[in-house]
2 protein chains.
Amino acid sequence: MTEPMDYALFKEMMTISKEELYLETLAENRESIQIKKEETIIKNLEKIFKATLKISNQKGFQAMTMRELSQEAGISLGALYAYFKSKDDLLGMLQNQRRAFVSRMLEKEIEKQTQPILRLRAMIRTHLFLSEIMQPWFYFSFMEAKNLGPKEKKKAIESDLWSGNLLEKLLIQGQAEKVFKNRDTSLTAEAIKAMLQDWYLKRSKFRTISVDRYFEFIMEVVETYLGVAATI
Amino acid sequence: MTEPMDYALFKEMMTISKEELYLETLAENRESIQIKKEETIIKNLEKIFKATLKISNQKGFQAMTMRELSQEAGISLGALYAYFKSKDDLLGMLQNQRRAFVSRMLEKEIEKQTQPILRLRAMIRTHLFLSEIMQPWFYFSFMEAKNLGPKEKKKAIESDLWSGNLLEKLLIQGQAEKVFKNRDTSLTAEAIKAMLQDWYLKRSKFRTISVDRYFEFIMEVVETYLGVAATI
DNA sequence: GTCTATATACGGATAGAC
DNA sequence: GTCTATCCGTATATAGAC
């Protein structure tokens, strides 16, 4: 048994980690939040960063206005800069708080795997069932990633590069083992971002395509080019 | 000889029909530029178009101020109003002129072949091609598409929807005909639209490839898997 | 045709009442 | 802890001189 995840065991697995996301948030706030009920703080910075992702997805981050945030989010104007200090101050947070999830979450994915094949598709598909969960972030990070700030923008930059690394190391990886084919592992491994890329970055696209088909289509096609037989 | 077209051919082609785009573009907005001769319209146009795609890629269209557009096109603020009636209305020009060049050089490139593989590579080819020529436009219209106003939306969406049922129709064909392996059409050609997306959107990290080389390494992955032997 | 100066509006952020 | 009212900077767009 060595694959049993699917995206249903892996939202499951996903809503228990939830909770640590908005406190250690907090906890890396701390001073800059005025409010002093953590309760509230957790509940209220929800509510932001839902109506954040959503209005923003529409429109964009910068052409977003404080006054809509806060007619969206349910909270006024003045409340809300309790919360965080400037625009670019809600920004960062929200960055911070989802890549920091994401990079963790892959980490420990893959790190469960040892064999090339395995490990490859581990990637994959976390990468692919964080990018459905998380949908609007995805969207939004890709987005306005040029619209960051100096210091926003270089993480980002680093984030990027991490998992770009990461795929092309398993694909090296492959390749030395006799198990995958000699191909241009650089192109290979922008192709396979390339399709995880389509998926959150066209959701709307793919309304009649489960996660887990789209899984087996990218393996499919992935596998087919490194001339691996198909492992289920 | 099916297949002499590279690049710099391409490239050479198109310079020849870049001309008629101003005119075009000028005759469908006469009446609402304010100057009289043509040549200077043409010129400052192309200064301007320049100019927006610069600083909008950098950091958006709508964060770009007209001050800034007007220090980078080395045109007054003033005076750029003589060209356009608001900021949106020069969004819709330009929109307007690349979008109807780019369809117009799909539809012409791939009506030369009759072979679904050719068409196929045709239009992969070309494509992939006009937006190395025009990356910047290619770039802006991608980041900046949920940004127009309702009009030039439903015209961005339907010119999408148009190339890929194009893409899609070609792989059917294939296979109806026996030359393509039976594979899902819709996810094939999505495939393929993110593998070409690709290449505008990161254009940065493919300095080391050629738009050549990145063309045969699209179709190896796609004939590879519609299971087709290179045709070169 | 192009410039500078300005009218007008709107956005981010804060003050202070409740 | 949350609200309303407001300050202040900056953006688009225009008017009118050259």
Given for the second form:
Amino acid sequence: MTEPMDYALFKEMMTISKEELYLETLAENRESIQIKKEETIIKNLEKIFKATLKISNQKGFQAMTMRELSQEAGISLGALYAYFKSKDDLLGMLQNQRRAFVSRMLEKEIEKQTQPILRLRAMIRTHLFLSEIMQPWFYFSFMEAKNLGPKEKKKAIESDLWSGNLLEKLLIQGQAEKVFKNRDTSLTAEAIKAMLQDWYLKRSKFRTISVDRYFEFIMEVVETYLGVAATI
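May I ask for the structure of the form predicted on its own now, the form predicted together with the DNA having been displayed?
Chain only, nothing else included.
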């Protein structure tokens, strides 16, 4: 058993990891990015992605113009095109690395645990805390899914299925080890996902609730339903 991690500790860990995210984006797109200085690339990618999410979450990605992006990011139009050739390229850059990062973080935290309930807690806690730190991106990915082109829509569906399947796998493992009651694992996984989505889609409902308290609430519900005594 490892020491339980609250949101403050998780956020501190993520501060260290954030630069890795932009370094991965650079490595993935090195041939198309025309800027040589790594420090400049990382700084401007952060500005571009933040501006993209802000504008898109206000009016939609498809409605966003490059001029609006330029003004919000504080980067000239010409300089923007040194990072990507089109809005579709920008979308791919924004989505691909973040999906990969979230998946890797979930797997990393789950692998630290050996007991079924602690693995499930790690999955739920990591997803919830990531969605708190990266709320604009989680919201963007959910809301824009219906407007994506075929290629990006396929990736979005695959990502959604992956997280659901991972939750179900953990539930099945817990049942196999006689730790969880026999429940419909597919429905249980979807119910957990719905609670997780509520946090980043309907934030106004939780103005007086901390992310740590919401995590404990989810676990109280899940552990009671699965017939598990409080573990931590």
